[in-house]
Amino acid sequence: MINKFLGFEPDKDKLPSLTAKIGDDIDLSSHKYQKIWLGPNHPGVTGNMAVELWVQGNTVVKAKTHVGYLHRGFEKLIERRLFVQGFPTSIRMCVAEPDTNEYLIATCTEQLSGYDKAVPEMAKWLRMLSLEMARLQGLLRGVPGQGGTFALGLGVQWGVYLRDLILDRFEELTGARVYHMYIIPGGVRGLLPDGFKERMEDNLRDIDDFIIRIRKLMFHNSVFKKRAKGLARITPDMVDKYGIVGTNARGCGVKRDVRKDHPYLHYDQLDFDPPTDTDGDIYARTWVRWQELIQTVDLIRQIMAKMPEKGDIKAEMPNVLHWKIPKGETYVRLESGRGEYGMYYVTDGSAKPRRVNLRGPSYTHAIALLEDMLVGADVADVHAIMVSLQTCPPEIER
């Protein structure tokens, strides 16, 4: 049969099997293969980074990441500063939710010096609240975003403005939009604003109805189950060969969650059971996404009630300009809206740490299980596999 669009019919026999071992000595030259690169500057990430592919018509053969196009070496930086101030620099290893960082920094901190029981109840709910603010915007960005890689670009427009409301309570908690500095060691830089439960309140009802809006936009549109299902499977036995930790290993099945398994603040008092599914495609890790929306959006309602009305929220702390914590390591670790999000951080006495260590699930989603998954896949969803594993270049060039 003659292909309209070509003129005439290939004979694939004669192409190479995309079952065979791909090497790095692809030849180019034979004209079998092409490649092409994706990014720094694209939408299928929060922030740049490039993927190396090589495809075969349309399927990519073989992939490879690329990173070093964002400000690096946030380590070092953090290492060479007072404790005090790498603070600035700490919650610019994830633009998309610096708020974890600021928790982990002032942990380790906290740990290592012995303020760790000093810390304010008070200060621990506003803790919390700062943290599930920051994963309910990120869902706000990153369920609808999906749907946007399928050419669903409308749920996005809603999720940018609901997202806004909320950066609208972090200002008005913090004074910042987007790069907060409110957890600090010893607690938190101030009290809830007067109203603000009530126009949280507000706003969470607006996402409630939002909630209902972008399922039946993504979850109940033919085009959207179409090329989601059984795109980009994760299996159960692929989660610890790669890693795979969040959303991602619950969309499997495997239930993992380190606010229930290594409960930490008060995750503990609240009344949550995180949401999994089995199928592991990109339709399952977005349904867990959505219903993950549902339940952060319950958890701060869950804090706001809790939380007493008044308190104390900074123990008292040594001058942080002449601050020296004894020697000493620590590892904290929480649950980001991409997974377990770990500090490794060791101190030697003086006034700065001797080393500090990000674990952030990026590095091992974007480079290790993106460069296998992407092989066999249609350039068109490479897009729609990168957002669905929820990558943030920042996290991977600290």
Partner chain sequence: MKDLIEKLTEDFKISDVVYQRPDLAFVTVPKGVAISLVTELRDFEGFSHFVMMSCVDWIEEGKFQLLYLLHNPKTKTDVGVKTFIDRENAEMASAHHLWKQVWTYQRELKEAFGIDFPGSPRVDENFVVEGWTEMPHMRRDFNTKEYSQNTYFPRPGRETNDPAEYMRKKLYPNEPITAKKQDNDK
The other form holds:
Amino acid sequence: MINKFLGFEPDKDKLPSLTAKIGDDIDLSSHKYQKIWLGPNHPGVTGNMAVELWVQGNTVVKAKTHVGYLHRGFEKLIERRLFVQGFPTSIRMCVAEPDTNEYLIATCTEQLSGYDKAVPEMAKWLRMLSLEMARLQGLLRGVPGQGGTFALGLGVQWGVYLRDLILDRFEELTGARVYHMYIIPGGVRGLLPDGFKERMEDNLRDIDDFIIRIRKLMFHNSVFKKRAKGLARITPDMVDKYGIVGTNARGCGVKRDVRKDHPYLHYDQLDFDPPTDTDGDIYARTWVRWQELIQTVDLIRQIMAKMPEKGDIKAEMPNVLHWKIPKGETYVRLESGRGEYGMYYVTDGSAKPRRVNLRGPSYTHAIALLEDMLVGADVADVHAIMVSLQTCPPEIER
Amino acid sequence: MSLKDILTPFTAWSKVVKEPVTIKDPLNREAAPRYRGFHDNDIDTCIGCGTCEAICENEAIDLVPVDGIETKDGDSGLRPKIDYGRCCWCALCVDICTTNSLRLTNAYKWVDTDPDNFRFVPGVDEKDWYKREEGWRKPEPNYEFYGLKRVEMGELHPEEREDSFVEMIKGYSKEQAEAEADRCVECGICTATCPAHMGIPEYIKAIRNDDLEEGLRILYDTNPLPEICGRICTHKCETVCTIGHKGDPLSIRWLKRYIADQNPSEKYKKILETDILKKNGKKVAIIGSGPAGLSAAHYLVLLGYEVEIFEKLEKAGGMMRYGIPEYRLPYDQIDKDVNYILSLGVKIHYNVTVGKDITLKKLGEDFDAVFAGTGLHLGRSTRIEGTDHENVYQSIELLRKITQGEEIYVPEKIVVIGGGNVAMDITRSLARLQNQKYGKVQVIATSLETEEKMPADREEVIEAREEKAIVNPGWSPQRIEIVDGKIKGLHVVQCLSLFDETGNFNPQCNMENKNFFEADMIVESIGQGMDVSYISEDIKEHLELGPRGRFRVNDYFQTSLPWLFMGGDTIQGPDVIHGIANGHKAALGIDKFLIGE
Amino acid sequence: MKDLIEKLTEDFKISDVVYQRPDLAFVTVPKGVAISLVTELRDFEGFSHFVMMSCVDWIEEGKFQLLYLLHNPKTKTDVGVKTFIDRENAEMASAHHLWKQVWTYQRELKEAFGIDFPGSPRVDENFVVEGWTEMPHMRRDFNTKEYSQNTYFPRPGRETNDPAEYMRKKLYPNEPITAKKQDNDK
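Given the form predicted alone above, I would also like to look at the protein as it appears in the form predicted in complex with the partner chain.
Every component of the complex follows; first up is the chain already shown.
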């Protein structure tokens, strides 16, 4: 009733009807279609990635993802470096949550060399802390960022400020704000500085307040609801078909979370339940992420309460300059903010890895899934859809 | 959708009255204390080992010479230069730094119009952030990139060894040797300090790769007595080992021994590819079969010379056999090294004393060149009152007799004068003999030098005490008390200092503080001199003398008589490794002299 | 997991089973049955989630190793199906019909290793290196360092010294030294 009053309901009947069957081969010379490049540099795109769109009127009839703008051959570079030298390169494979890459490299080498049992307790807790802090800073940008794609910029400003506070904590814990280089094979590179927990708690209280405010700003917002609800719907049967993971899968009720399914580090000692929703549209995915924001704040509090005060930070290991790992292969995964994030790691008995292959969730989300999902979408919604799938281009091209 | 959804977003307006959160002065924001910013290097602590360069994954570090820093033992004189066009601030260079000299400060702001300025030597090129204490340092606790602790060497317990001459050091197993070899960072600082300049990082690498045949080949490149050196080398390399700055230096000596021990002697010729040696028809005589002589013989025979050694005693090895007790260097290990050299075609004449049985002049006529590695075999005396008594002995004489299996006089109470390794050798040998004879030990070793300044290796002193010998340093011997023709003991006074301001030997004593050591026998072990009786006067007058009464030799150990070369303890040292190095160099010198370049 | 693999061993000629972790096994099968095994695992054994596809270049043996990593969300286990194909004229049957994202992997492998997957959609399109003319860039014999040295130009003025060599030149230039320097770690 009120919608009608405000005139929000677009009357599709008044628009010209589509003359083509969607997704068919498109003859641009017929002058019925137009090709638009979205990106590689576009404020709505997270990182440098281009989407080539064929549109008729406002409607996308075909889409192609183009990546490669960030390709520097990281996997290849890691193959040419010693085991200990891998992590400073690896973090560039996903800037949004660099710690996940460090963790994967460290854990793969530890598992293949048999040192996984030697990682000290303290290091495990600190690894969890840095991983959850990485998730938190990602969500602080990601949740309001979804509003930003619908021109709701205010939340982004709040979120980016709080994210900077978390980066401050990263800076004092790891020595850097974005490229932390904190988790190394065998352990981590530093204990908590004095007073860290108190300062973190201050930040978390600010974030608690932000969580309530962003709920009022975004999730009880008629514009956001109007645009996000029902848009880019993922159904449970699509999950396995496309390999959808993380919050994208949980948004449609498929509860998959590596932290629960394959508990790593000490996640089995933490009390949490991954949030889910049923609708599978952008609103539901963002809502799941908002709940995850609450949960991550809680997890950081739990970790800080449960972690030991003191302890060794690194296992005693061979000289890093001659460290050789016997021939073997493994796959290690973790739950990043975007879902299952894994690494296939092959060693051949030498001092350098034979193959390092990263499995980023965006590899499927932003290509196979996005290309299919964009068909039939409105041009104005394209980057909203892209962001709602939490696209991170560097992990596609590595 | 409801009216609530239209109105709730307006709650954001409440922020309008809030204080802004923007940083007031963003240009001067201080980084966290652990922040990884620009480098600083404590150049006095840094030794230029280049481990930072080795671990840098971006090849951002070069090692460059720096004015005012000298290349010397244990310091390459190079310092790291960082290229900030490549650096990614990972700080792996800091974490591995072997001297803890490198660090990152938390300075992160630096604007310059010249890109070349972003390539500089930290600690040398003046930068204003060096005064900052904050920044990244190697994390604590127990955060190491290589092992700091030496792999424990198995040895016999004092009870097991105190009455026996069985070798006390057991040697490394494969696992132990590989673990120890793993600690090496391959900087090669040690190579310069080793008198023979052995390829130490290379043979340690061979151990890591479990390629001991390659290891043996590397050893024989510069040292033909690895079994011997692997046991009794003075290991000067270990004193400069880079790893020793933060932890225990590598057991370079034991690793060398491991390679030699693991290769059976019957395979040496095959491994070292010395089955067939070319001959060049020239002949070289060598006087003495000590380390210098054997080393010269080995390299000469490889160069194609016919080599004959003239040895005064009945077995080869010189001081290594007759000066070093069996528990430190078993005779079969000497035989292993010596027999390999002899198997290459080196002829040896035992029981031939040059100067008596054959003259040096004759050798000079019969051979194309002569190398003399005669060593220091004359014991020095303190010349205090009573030293002419028959029960005052020279340590070097006793050690030889023990090796030769002669019965020596072992009374119940013995005093040894001397604080060097030879003094410890005789002390511990006599302690063993006392134990065998009386079941108890009463040997006192005393020296002028105080405990800290004793020239003997520290472990020798500790082990001597473990074997119940008494080491009581810091005393100056005054006279030997003799009653009725029998030694009663040694009178000593406290020694305050050994050298005067000009550095000359001039002991100062406190005559008030006296002591008396009871003894039935006194052994003097205060150093040895060389015996040059083999050189006849007509030859001697052609030989120039150098400093400290030694003969003058050139870089190739050639004396002023071109056909006569000299090396070993009479020229440098005294120790085995100098002898080996001298012999090697002299062999090359002889080759240069006879064949030319 | 063990039971499952034992059950399938005979039908699919499984060899070289490695249980890397209790929840992760790698099996090797002949090239011809790899896709059938993957299909079997997906349709009848509950391995419905396709984790990734990867390739390892065993250049010494002249083989590419392809990996299909599958995940069973119910039992929470993973199976990596490996198969070896010849490096020369590398070709493999396409699996793009099984999961929607597989064609992306195959397109990447075509570009990065030069493995052809006939019938796979858009397999010949460039993926990340548009306009690439060198050999496939993820092959072991593609030398990244040499490529960058030939393609780009380093700033002049860099030179370094090996500490041991520098000390030799400074302190004992004429002394005999070891002749044998071993190759660097392979």
